[in-house]
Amino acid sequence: MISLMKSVVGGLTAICRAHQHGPLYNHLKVLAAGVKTFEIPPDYSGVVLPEKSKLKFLNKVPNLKKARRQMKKLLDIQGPAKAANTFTSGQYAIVAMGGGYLHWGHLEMMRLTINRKMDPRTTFARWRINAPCKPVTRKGLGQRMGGGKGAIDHYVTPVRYGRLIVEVGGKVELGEVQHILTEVAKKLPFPAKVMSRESLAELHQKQQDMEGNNQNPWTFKQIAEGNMLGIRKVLSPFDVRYQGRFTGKFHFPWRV
């Protein structure tokens, strides 16, 4: 039957062709033009992997000789991220839009989903954090206040703006381990991406061009650093540090 067929159509293909006329030659070659608009596969000889490809198991609980309590330092979340902002061996990976602290359930999520979903024969996974380590207080139910400060409770990872939580790469393009990235990303405590290489290196250049192109002479840092109005009564070391990018937490990419 499938040779009966080939049979046809190559004797309509003739026809066609001998007479170079007709809605059929139109149509046929129509179809034969679109064959050859075939993208070309990126090549992926330079990438190796890993023996290990799947995400390690972090700890719960810092191996400490004895645990100490620490204060909030609330600058652990805040500014942008001064380490793991850059790609190192992965093609893409999910970037913190925000700061925040991840628990370790959050971590063990991230773990099961990924490993569970990405096939370990093509694609790779690493972590960019560090395992809990910032211990976190809690006093009972029912406590009177005073009495000191309360014993710890869990642990947590501080992840500040920029910087990158997980690392995928391998033998695969966006779109296999975007969906993957996307759902674990969802869940996070702050806002989060799924960026590759080009995109984050897309995201710094149009902050640069932002800043290179600005028409507007006051700016942030002019009005900051002439003090005009006596504003720096108002403004903390943190915003002329970082020109008011940041508020806490939070990031402005509008501000310039």
Given for the second form:
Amino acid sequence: MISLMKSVVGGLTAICRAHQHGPLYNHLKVLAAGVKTFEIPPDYSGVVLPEKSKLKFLNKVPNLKKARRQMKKLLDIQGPAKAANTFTSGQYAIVAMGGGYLHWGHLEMMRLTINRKMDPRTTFARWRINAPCKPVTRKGLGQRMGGGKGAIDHYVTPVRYGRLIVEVGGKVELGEVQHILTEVAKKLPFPAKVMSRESLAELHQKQQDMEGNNQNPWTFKQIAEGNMLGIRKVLSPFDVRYQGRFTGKFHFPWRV
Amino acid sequence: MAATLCVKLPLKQGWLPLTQCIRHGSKAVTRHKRPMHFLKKKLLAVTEYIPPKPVAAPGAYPSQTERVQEDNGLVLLMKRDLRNLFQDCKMVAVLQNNSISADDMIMLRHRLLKYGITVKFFPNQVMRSFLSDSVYYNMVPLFVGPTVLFVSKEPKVKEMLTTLRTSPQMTLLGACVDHTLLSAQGIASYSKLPSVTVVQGELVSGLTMLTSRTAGMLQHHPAHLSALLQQYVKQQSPDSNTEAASKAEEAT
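Switching from the form predicted on its own: structure of the form predicted together with its partner chain?
Up next: the whole complex, starting with the chain shown before.
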């Protein structure tokens, strides 16, 4: 290869010499400095784009035989997510950093923004949440209190900490989709972050490392389970389960 | 209301209730963090995460294995220059350069060049690596910070000091004159010494004075010389000394 290059360069110089004789052209040289080495582009050979790359429309109201009013069931948004907290097909996602309710307006906003701004030939997006199914009741305007529970006003999707909302993948890098996802994420009713597979794994790893490296001899678990000084009186089972890392829908990332 | 506040009914008339049980049940408002019990706050404070002590940053301690760096061509060239310089030049003065301006430097160079003193710059690293291998390794501590070398084939210390008086930015640190290491004070005292020819002249004059005095004495009268020699013999012999002393005592 090198010998070939040499021969080519030699040929070039020979041509130069043949064309331009004289003392003025004696200093002509082929400059090899300044040749840039470019980064190897990422390999997308294993990426398969699905047929429908855009986000699906989600129903505003679930298709039920009989709509039933439910209790608030705050446990739906408390604590960490049990489902959909890891990636499946995509590379980048919006991750909930706290609990909350998404209603149909949020979903439409996300769907329209992402579908409009992403490139459907190289990118695909997938919902990781279900359509709104939890009924929220309201009483009519100007109605006196009492008289039982109000009518179902709208439906919401409960989201817990750590749940992926939308997954984006395809033949794209994070820089290409990040601005779209951050624009969406900051409009959600709970703190949300744009994460890639690597950064999410890094977050989990960081939490594990914190648990392993904690230099504090007193841990919440030990004190709560041992009921030291009768502390269980002021702790709820929720606290005991999550060791003070959650208060309701709020998450404390600095606690282990 | 009745559900939230349940008061124990008084058993007797005129007896006030001692205990009230108030239900602090589940609150539906999830917008804000609910106020925490003080004991729970204490517990959270006690069980906070304490990170491990950060280990020393990489490079804070010198590495166990010494790294041997190969000299590149430029360094080798500079080392060769230095070797020639120390061989040829009798005076190598080391000065600290306290940010002299370019114009002043040009003037100083020009003035030094009148006496055949040249100004040289070498990187300290190269200088140190060269000196540590050579016989001048005691000069190594001089090469800290911006340093300049004043170099001349003849040891023109006095001229150098007079030129340096006009440029206060340059501080003399030490020198190697005639393969002898001198401190700054040593250089000053060296400059006060008379030149070699003068010293040689003095020596010759001293030697010639002795011979001339001998010759002069020989030209005197022989009686004078014999008297002097007699006196010399008397002084040399110890007996005569004691006799003379005893005679002197008797006389007294």
